[in-house]
Amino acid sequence: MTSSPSATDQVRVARLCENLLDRWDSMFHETVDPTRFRRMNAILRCVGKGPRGSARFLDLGSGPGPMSRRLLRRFSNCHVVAIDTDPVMLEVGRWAMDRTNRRVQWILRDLRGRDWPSLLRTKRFDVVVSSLALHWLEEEQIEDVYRGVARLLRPDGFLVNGDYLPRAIPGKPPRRPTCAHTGAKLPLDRDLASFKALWRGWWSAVSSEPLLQGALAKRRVRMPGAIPPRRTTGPRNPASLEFHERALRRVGFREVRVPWQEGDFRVLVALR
């Protein structure tokens, strides 16, 4: 029988995970994803024009919770459901935001499965957000996700998706992302090398913490492969902006627009 961690152990792992969450954004922003902070701020500006009070947000592909944490800080009475397929990401987020856990729920689900909306305890949301997650999915899977989101949003609710959304070029598929982790077109090879070093360090810190071993074991079952992980799945070419717009309208969104873009990174807003 496993004993509960001591208070000292809990403080240690909480501090580690807070540090890991703090490092998450800068690890990408300072190397392969220089638009990251501007894109996430644009997502928050779009969300800020929506509901007030005790709004309910769904964070798709949340990772360790960089967007969830921003929502919790910006909207003091909101509640967030963070969903991701990686047990390690969720466990880091859970420990890092322990003090706000009453306002955030961490859900282990794979967005590629069509049943994930029905498995959520919260059935209605004001806003759904996603940041750099859906471009890993095939077109059919993306449309299924949007269909599920449409069922979960209240009337006049909306989706905000900040991602790698290249425009379609007639006769050519959308460009394949250059960076295996972000989809960014890298300015210099050293940026990718710097990212890989930071990525290894981040996962090394996770692997050295005894209280995160359970999450790592779950990950090995769900997502077999090396640690630090290397992305080897996903579409050869990402879905285009035009595909996302058509898919959203097909599943019932009545207004779709792009309020922010920088290169092929865009924030897409869809009104239910």
Ligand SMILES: C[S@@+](CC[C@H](N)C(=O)[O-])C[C@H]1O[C@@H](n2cnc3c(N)ncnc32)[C@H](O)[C@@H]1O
The other form holds:
Amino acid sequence: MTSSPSATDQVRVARLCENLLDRWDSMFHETVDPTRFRRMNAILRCVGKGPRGSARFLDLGSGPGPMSRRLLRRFSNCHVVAIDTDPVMLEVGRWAMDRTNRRVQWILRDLRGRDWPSLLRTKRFDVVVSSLALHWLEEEQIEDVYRGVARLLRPDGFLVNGDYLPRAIPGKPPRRPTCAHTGAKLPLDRDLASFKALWRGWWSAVSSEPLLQGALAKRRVRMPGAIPPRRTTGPRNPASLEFHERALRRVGFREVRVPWQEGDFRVLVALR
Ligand SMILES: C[S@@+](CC[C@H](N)C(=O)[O-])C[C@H]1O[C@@H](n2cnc3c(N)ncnc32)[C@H](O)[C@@H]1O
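Show the form predicted in complex with the ligand, please, because up to now only the form predicted on its own has appeared in this conversation.
Once more the chain from above appears, this time first in line as the rest of the complex follows.
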């Protein structure tokens, strides 16, 4: 039987994870995701036009919870269900927010499996959000995810997906990211090198914390591969904006709009 961690250990790991969550945001924003903060604010503005009070939000591909944390701070009575396939992401998020916020539930699920919607305890959501996550999925899997989202949203509920969503160019696969400010290809070598250094540092901090070893062990079984992880799955080219729009309509969303865009990073809103 494992004993529960001492109060001192709990404070240490919580502080580390709060720091890891802050670093997560800046690691992306300062290197390969320069539109990140504006895009996430745009997601919040879209959500802000929706439900108030004790709204229920679902965050798909939550990572350690940068979007969930923003929702919890903005909507004081809301509840968030954060889903991710990586046990380390969820554990870092849980420790980072546990001291300040218990209105979030962390769920380990692979969005590529079709059963994740039926396995959730909460069956109705007001808004489903996703930030920089669905580009990890193949087109067919994205459509399945949207089908699941349509089932989970209340009537008049909506989805807000902020991601790299390039326009389709006939006859060509969607382009890889370009920087919204310079038009240069992303990741730039310089940005990528900085990102890799920060990424190594982030995972090294995770790996040196005794109370995160359980999540790391779970990760090794679920997602074998090196730490720091390298991208080994997912499509070679991301699904286009047009594909997302068509898929959303096919699964029953009645209105699809793009209220925010910088370069090929867009926020897509779909009304149930
Ligand atoms: C770039 S991170 C984005 C995290 C966070 N939403 C953000 O805005 O920073 C992509 C996240 O998607 C998660 N992810 C990738 N494939 C997934 C899948 N099949 N099921 C669930 N989560 C997945 C990864 O584990 C990772 O946490």
